[in-house]
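Take a look at this single chain in structure tokens; it is the form predicted on its own.
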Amino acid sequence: MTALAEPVEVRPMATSALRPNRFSLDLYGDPAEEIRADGLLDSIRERGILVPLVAAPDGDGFELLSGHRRLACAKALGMESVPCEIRDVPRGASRRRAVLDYNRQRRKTFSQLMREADALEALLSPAARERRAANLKGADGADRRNSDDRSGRTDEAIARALGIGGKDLYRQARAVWRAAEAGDPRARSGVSQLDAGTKSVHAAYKDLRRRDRFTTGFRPTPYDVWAFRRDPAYGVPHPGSIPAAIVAHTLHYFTSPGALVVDPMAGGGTTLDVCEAMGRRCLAYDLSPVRPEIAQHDVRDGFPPEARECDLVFCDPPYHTMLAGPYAAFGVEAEPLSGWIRFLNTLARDAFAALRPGGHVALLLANQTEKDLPAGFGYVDHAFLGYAALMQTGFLPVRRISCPMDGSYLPQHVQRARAEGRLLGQVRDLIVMRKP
């Protein structure tokens, strides 16, 4: 934009005369929430405003094009005026483009980049359509569909402007963003991780693409050892998340399409997502839900009425004292071992009452080996305790399936265990029983 390259005078401008740019706020959020975290407030307090703000005449005042965070700092510090450049930039697309240009070097989250991409697509799409039309049919009437039209030129330009890499990576980022905007909870979780810098665009996109693994060409294992790894494409990050394939195989072997599955301790929603992929209905509950599709309910109060006559109850409970820290303080994992056993007995009775005749319960439990063991115990066999509770209630045993944990021990943990002659816990079992 040539208007931005012209020399301009810098002059003091009253902070009260400057209005924020709504387009900028929509892209980057309220600057008042950032200025304390990024250190800018302390810098301006010590050194003043070193880079002038930029504003355009707007009615009886001026609209900011650049400097929203600096203006927020000035107001927080009680400054009555700030150094400002005045540029006569027309309203509409020209101002929106100016805001994008002035913020080109700004450090941004993934969400801010994607909102910039939304804006750039809106700005560049009309020109792209005209270019495509001109390439398809020239003025002489000749068909030019095979001429020098470069597909993806808009994607390339936006990816270059955002500094996000080539058009392929840009398209992956847009796929994740659009899925999140459409309400996909796993894509939203991916966006949160991208914003925090804990996940790459490619990893988030792979999670998105893998979600058909249980619908297209699913090949279940025919053995009773299910050694699967956790798949972040299903469920959102949550303490004690389980491999989605355990749920998928349980659904395959013990339910039919359209069956009603109840998960009373849904955690990050892995069961919910696998049921959706495999054509099962799912009611998911949790003491402290992390997704809107999971209803808040304490299973210690029994199963809700809508869960009655279900086909499968899938339970991956928070084991006695294990991972107690990350869970809510009022959960069952804080109970002593006697309280945990009472919980298992109550859960078994309530699951029996909720299931239809012939329905199944699947209880996933791991041994406790590392801490909080009763005096003289080398381990606590939670699977045995679950088996006993289900049998006592009246269930008939169907299968005990070994689902070894995929092992998240650090090398130093392994070395210490070898030196001390200890065994690290990996044993986990899925107890499946049927209501007569």
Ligand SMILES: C[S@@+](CC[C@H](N)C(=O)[O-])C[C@H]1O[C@@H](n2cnc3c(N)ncnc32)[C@H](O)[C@@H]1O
The other form holds:
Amino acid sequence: MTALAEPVEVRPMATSALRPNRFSLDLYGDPAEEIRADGLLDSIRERGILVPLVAAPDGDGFELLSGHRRLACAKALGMESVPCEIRDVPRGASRRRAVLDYNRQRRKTFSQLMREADALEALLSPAARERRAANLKGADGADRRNSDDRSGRTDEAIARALGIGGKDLYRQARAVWRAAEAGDPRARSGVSQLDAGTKSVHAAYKDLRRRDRFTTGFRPTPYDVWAFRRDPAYGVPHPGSIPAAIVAHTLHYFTSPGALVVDPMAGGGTTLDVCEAMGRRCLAYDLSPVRPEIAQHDVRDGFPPEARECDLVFCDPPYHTMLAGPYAAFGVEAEPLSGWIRFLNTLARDAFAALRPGGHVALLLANQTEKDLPAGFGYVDHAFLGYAALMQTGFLPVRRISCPMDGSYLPQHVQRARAEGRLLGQVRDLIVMRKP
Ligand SMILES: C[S@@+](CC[C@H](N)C(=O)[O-])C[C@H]1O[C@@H](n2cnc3c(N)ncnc32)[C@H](O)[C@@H]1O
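In place of the form predicted on its own, the structure of the form predicted together with the named molecule is requested.
And the full complex, kicking off with our chain again.
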């Protein structure tokens, strides 16, 4: 441990003599990018630096242990010197420990906390390993030194140091963090939401765990009404995301394991994630991709060549003028209804061309009753239009499955509809057809 409690002299130090600490930059990022956002710059401009920086002698200069943001402000304000405490902290683990200790009170994002946790693990685990090696000769006499059992004590200590509750919550946080590091897109989305403070660790962890919903113990409904709720464990947040169970049931009833599935308007990637969970291959495209596994492609240019001979095309398009706002780049919503119908016909032809004989197309379409109806229309039956487009192309009808929208109306909408004696639309159909 560092001798941080010992009194030391505070003296002015040239800003040019202070070198940043690499470990601190790795943990908390480059302070030059955040100083404007939190008002520190204005405060230092008005009142100067009230709390001295801390540095350790380092070769011919000094390495900063605490005060990277204050130093960045001082440099931005053209200050030549700053008040600084000099502490003789040896290089290596002691300095890393000092950086962590000095930043204990700092307000941190989830990512910063987890980088701290990684650093603490590296500092604490050699001791923990030794402890385990001594203790883990089991009652049966077996030597479990190679066991990857984690030390509860280390996790407890890290959780306490981070201030994130007990070891169980820390273990959940670490599971999300590790999955995000390994590239899991939902875990990465969870981390962004944790950083923004819009999700709890427990909720992000539950999202990860729930992913085995369609693998172990999946009991598909035998009925053709698929009234499911959205499930944040699949797909990243997206304005038009659909319940994952709709995709899971489509895969279950109309594809076999290993099948090639194409989603040309993938949105948040629900299809991608469910395919992964259920052992189907998936090619996903979108005009405005939000994940790296979704390729940028405009479906109006046809299907990409790699989609040829696929087993299932799953289409969840925006419904004409509905949701035109979130999908501003979509061209069809601005067209009259005839343009939308042309789009459906082209989509049906392209899906037909991409599918292998015997393959299926699944087209999800909701009726339009509330918003942005084309002039002269009180209601547009998009499912009917989609059905007609698929039939015209030569597909054979297989099923029309009811997938009611999951309660997207606010209480005031419901109240107004009641007062006006209007029917609110919840009808959404999945039309499944087969290429002969
Ligand atoms: C209803 S959302 C799909 C939501 C998705 N099923 C999910 O669960 O997240 C429709 C998607 O179609 C995309 N899109 C709209 N026009 C497109 C086009 N011309 N080519 C490709 N994608 C398009 C939009 O960007 C949007 O992400």
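If you superpose the two forms and keep the largest set of C-alpha atoms that fall within 1.5 Å, you have the rigid core. Remember, predicted model here, so these are calculated numbers, not experimental data. Numbering follows the first chain given and starts at 1.
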| item | value |
| --- | --- |
| Residue 424: Cα shift of 2 Å or greater between the two forms (core-aligned) | yes |
| Displaced residue check between the two forms: residue 59, CA, 2 Å or over, core reference | no |
| Per-residue Cα shift, residue 374, between the two forms [Å; core superposed] | 2.6 |
